[in-house]
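The chain below stands alone and is given in structure tokens; this is the form predicted alone.
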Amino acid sequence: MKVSVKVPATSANLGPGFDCMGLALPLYNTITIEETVLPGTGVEINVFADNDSIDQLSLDHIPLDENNIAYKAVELLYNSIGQTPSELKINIATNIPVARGLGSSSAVIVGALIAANELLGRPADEAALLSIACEIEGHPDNITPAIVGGIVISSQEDDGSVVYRKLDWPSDWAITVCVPDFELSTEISRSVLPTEIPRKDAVFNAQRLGMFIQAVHTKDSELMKLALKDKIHQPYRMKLVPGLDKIIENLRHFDNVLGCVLSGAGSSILIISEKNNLDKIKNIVRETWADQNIKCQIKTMSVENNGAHVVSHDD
């Protein structure tokens, strides 16, 4: 039996929503799991680029044994029903840039879980899949939109369950995804964050998160310009993304730009704007990064409203 699952990229945090908000984007990884018939072959894992824009070198450090996150996800699901995975072949076709803050690892976790769940006859429902995925990833901001699609605010509760609600993204707002040619690991990006934050900064972010949700509901562009600010993670991570401060400064002159935020832990950034002057916005980013000798790929995208789904199931 063989199952393939297609999973969208995700962008987490979105300014004030640190570890609790994310959205799905129309870039995809495809994870295929096949039960092999030869006893004693163990687990075979293959990782390969699904298009020319993915640097194969960025995939070479990914473990191809039981330390691979896809296998860890499969193992957790099997263990949850009292089984142990045996002879499996796992193929990971990567179309999401690695270590760029676009949820590549979450997509692999989610895809492996859903594929394994199909192989096992669907013992886990959505709630169980969310809980297991978060156990691996540590927080629900990428995992949840990868599974359910759209823009999502979510929380992992003390019992491990995930509570989420989807928001309706205004169709008049564009999301321009800017991916630089350098990686930034989540571990490094997390290491620069303080263990404690001032109360005034926590209050500031609570205010902005409330503004964000209201701005999305009411399609209020002026409120969104205030809502996309953050004091919990972006100020500390700014130094890890050369040129980001200059990009933000240069974009202030565009009335249609609602904000520029780090995508997840970086290094990619998202520019949220109204749908005019998009070429000028892209040129500002491209030229600012070029001054830092940084190349980039830039594309305006819509929110992917569909989450992970099975694309083939062969018995």
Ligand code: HSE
Contents of the next structure:
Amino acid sequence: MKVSVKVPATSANLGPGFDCMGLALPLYNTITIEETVLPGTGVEINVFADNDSIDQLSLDHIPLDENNIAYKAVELLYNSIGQTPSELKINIATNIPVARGLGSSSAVIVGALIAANELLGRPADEAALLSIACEIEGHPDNITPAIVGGIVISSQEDDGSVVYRKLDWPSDWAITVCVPDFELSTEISRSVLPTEIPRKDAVFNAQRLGMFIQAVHTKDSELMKLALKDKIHQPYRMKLVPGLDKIIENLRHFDNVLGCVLSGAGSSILIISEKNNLDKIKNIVRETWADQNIKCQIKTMSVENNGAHVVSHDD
Ligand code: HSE
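Could you present the same protein in the form predicted together with L-homoserine (HSE), rather than the form predicted alone shown above?
After this comes the whole thing, all chains and molecules, with the earlier chain placed first.
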């Protein structure tokens, strides 16, 4: 049996929603798991680029043994029903840039889990898949939109269950995704965060998150301009993304820009705007990064409303 699952990229945090908010984007990894016939062959993992713009060097660093996150996901699912994975071939076709804050790891975890779940006859429902995936990832902000699509606010409760609600993204707002040519690992990007934050900064973020949800709900661009701010992760990460402070400063002069935020743990940036002047916005980012000798790929995208899904299932 062979199952392929297509999973969208995701952008987490969206400014004030650190570790609890994210959206799916129309860029996809495809994870295929095939049962192999020879007994005792273990689990074979292959990772390859599915698109010329994926940097082969970043794929070369991905482990192909039991430390691979796809393997960990499959193992957790098998273990949850008292089995051990073996005689499996896992192929990971990569279209989502790696270590750029676009949820490439979450997509692999989710794709591997859903494909393995199909092979096993679907022992896990959506709630169980969410819990297992978040156990590996550590937070639900990328995992949830990767599984359910859309823009999602989520939490992981003490018992491991994931609670989420989808928001309706206003169709008048554009999302411009700016991907620089340098990687930033989530591990490094989380290591610069303090373990405790001042109360005034926690209050600031709670205010912005409330504003964000109401701004999306009522399509209120002026409220969104106040909402797309953060004091609990971005200020600490600024030094890891050269040029981000200048890009934010240069975009302040554009009335149609609602905000510019770090995508997940970086290194990509998201610009939320109204749909006019998009070329000028892109030029500002391109030129500001070029001044720092950073090349980038920039694309305006819509929110992907569909989450991970099986694209082929052969017996
Ligand atoms: N919320 C996470 C972070 C996303 O900002 O570190 C990356 O996994």
